[in-house]
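Next comes just one chain, in structure tokens: the form predicted alone.
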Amino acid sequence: MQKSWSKQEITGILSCRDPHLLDELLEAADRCRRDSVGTNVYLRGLIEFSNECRRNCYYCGIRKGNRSISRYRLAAGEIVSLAMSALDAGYSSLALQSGESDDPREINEVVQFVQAIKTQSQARDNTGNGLGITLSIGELTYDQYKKLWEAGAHRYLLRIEASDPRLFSQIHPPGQSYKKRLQCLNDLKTIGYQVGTGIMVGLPGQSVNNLVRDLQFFVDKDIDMLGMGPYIPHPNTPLYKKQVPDFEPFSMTLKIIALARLMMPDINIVCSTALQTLNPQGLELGLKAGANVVMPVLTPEDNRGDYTLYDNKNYTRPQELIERIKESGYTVGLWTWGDSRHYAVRNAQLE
């Protein structure tokens, strides 16, 4: 039975630095995930198809103002080819990610290659379902989200990054609106997407109270998926070398994942690459904390180094990820979409 968590309880857990409490929390979260969503860890083949971005977020390495990276945009045919290779390898779902653009021509291009991926993968897949598609390409209009939904995308990740409007404004330039971010999340849910959001843990100016608020935000918004990771500074951003909180971001991220699993037992939670970048055991500990989605990077090697949201990004070969998932005592969810169970429950309640 799902437990109700008070603000005081959550604050106490996040503020406590006793390693024994963290161990107990991870054990509880692991039991919860096994009871609620089983031992499957679902794969989302990650294709970072463009690092071009119209935004200037203060924390992000592919921000428009960073002129030290080479910009790229994969051709539609290459994206479709990568998708078919993922399907042949048993990944039944993709995550298509890019910097943000609301240019109608570029959005129409995404619509077209999403349609091509759906059509070709349905013809190639014995089940006829084709590839499941998650998009993470930023703030768009309602109509643009609707076009992408109609093309075949059915999950969307749009991280709030900070649910406190004041902190949100400190990590984004004035032209980016907290209100607009909320509107986009609402639009995605209205259209019918499985909706994902998330935060960075350890941002300059972030407090334990902010993190408590973030967890409550996820519950209140009734989200289906979470993508969260520790904040890793990038040298070509305004936030680089800004004073960060006195808590350790890796262990705090594990706590946030574990509490999210306990508070929202049936959602999907990603074990982020950032978590794996900070600690060699980041994958194993993230899974133990309750994460049940892993995103092997399928971006071409020639472009991978230019998709630098943060510094020193980790890359682990997909086959190694699969072996480590198995060695950790979990089942690799190949040949299945691995949709959020919460989404199914939420939809059933609306009928």
Contents of the next structure:
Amino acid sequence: MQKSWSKQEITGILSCRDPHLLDELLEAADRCRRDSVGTNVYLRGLIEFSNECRRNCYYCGIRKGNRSISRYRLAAGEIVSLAMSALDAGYSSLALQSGESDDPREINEVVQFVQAIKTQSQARDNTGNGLGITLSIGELTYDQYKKLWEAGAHRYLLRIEASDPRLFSQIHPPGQSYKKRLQCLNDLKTIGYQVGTGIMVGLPGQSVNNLVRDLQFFVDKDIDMLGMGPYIPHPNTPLYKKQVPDFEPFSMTLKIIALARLMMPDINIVCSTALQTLNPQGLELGLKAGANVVMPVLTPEDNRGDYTLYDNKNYTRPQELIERIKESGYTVGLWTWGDSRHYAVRNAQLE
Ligand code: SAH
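One more: the block was the form predicted alone; return the form predicted together with S-adenosyl-L-homocysteine (SAH).
Full complex below, order starting with the chain above.
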């Protein structure tokens, strides 16, 4: 029987600054991941295909108001060819990410290249499965999500960023609504996607109580995937100089990943690039805490400098990531989609 976690227990762990407790927590999370999802770490070739964005999130470096980056949008042909290189390398799954557009023509273009990736990768791959596709392109309408699903995308990442509506409204401009974000998460689930969400850890105004609530939110929403990382201030954003909480975001993120693994043993958890950016051991410690998905960046080098969600983003070469995953005692799940086990379980229960 899975243990249920009380608010007091979670608060106690998150507030405790004893490094021994962190070690014990990581050990427990690692045991749990080995029992529930095994030692495989799955790769998602990350293609950041556009930094054009209509939003003005107070924390994000590609917000519309940042005039100091050049805006780009990769051509469909280039995206498809990057996708095929991921397939040839055995990654078997992609994460396609961008700023947020609501231009129907642009969304239609995404539908088209998702379809092209799907058919071409199925033809190229001798298993016939082709590439698994995760999208992370923000808040869209139900019909747009549905079209993208029909085109072949089957996972979607949309972080709630902060599950407390008050904190959410402090880090987003008035036009961006918490309710709409919840609606999007519900729509994605109704359509049938594997749904991922997550938060940033260490945001100005964030408390341990907020983080406890975030973990409970993930459980309540019965999510399939989690992507979480430390908040890293970006100089061209309104939150840049705002005072951050007095906890240390790196080890706090590790604790939250470990607790998430213990509370939701069969979900997929990403070891985020932000975690790897803050600390040279970010990859190894993130895996130990229970993360089982890593996203090697495939965005063309010419564009990376303009996809700056935060400062000094880490780019580790895919081959080095693979070596380091193996050296940490895990196996690399190549030639397989590596879907969330939780998704399969929750669908079996519905039947
Ligand atoms: N536009 C899409 C995806 C791009 S942003 C979307 O909104 O979902 C992807 C994630 O990067 C965001 O969800 C946010 O959690 C994270 N992010 C943005 N700015 C950041 C910062 N300054 N530090 C750390 N993470 C950040």
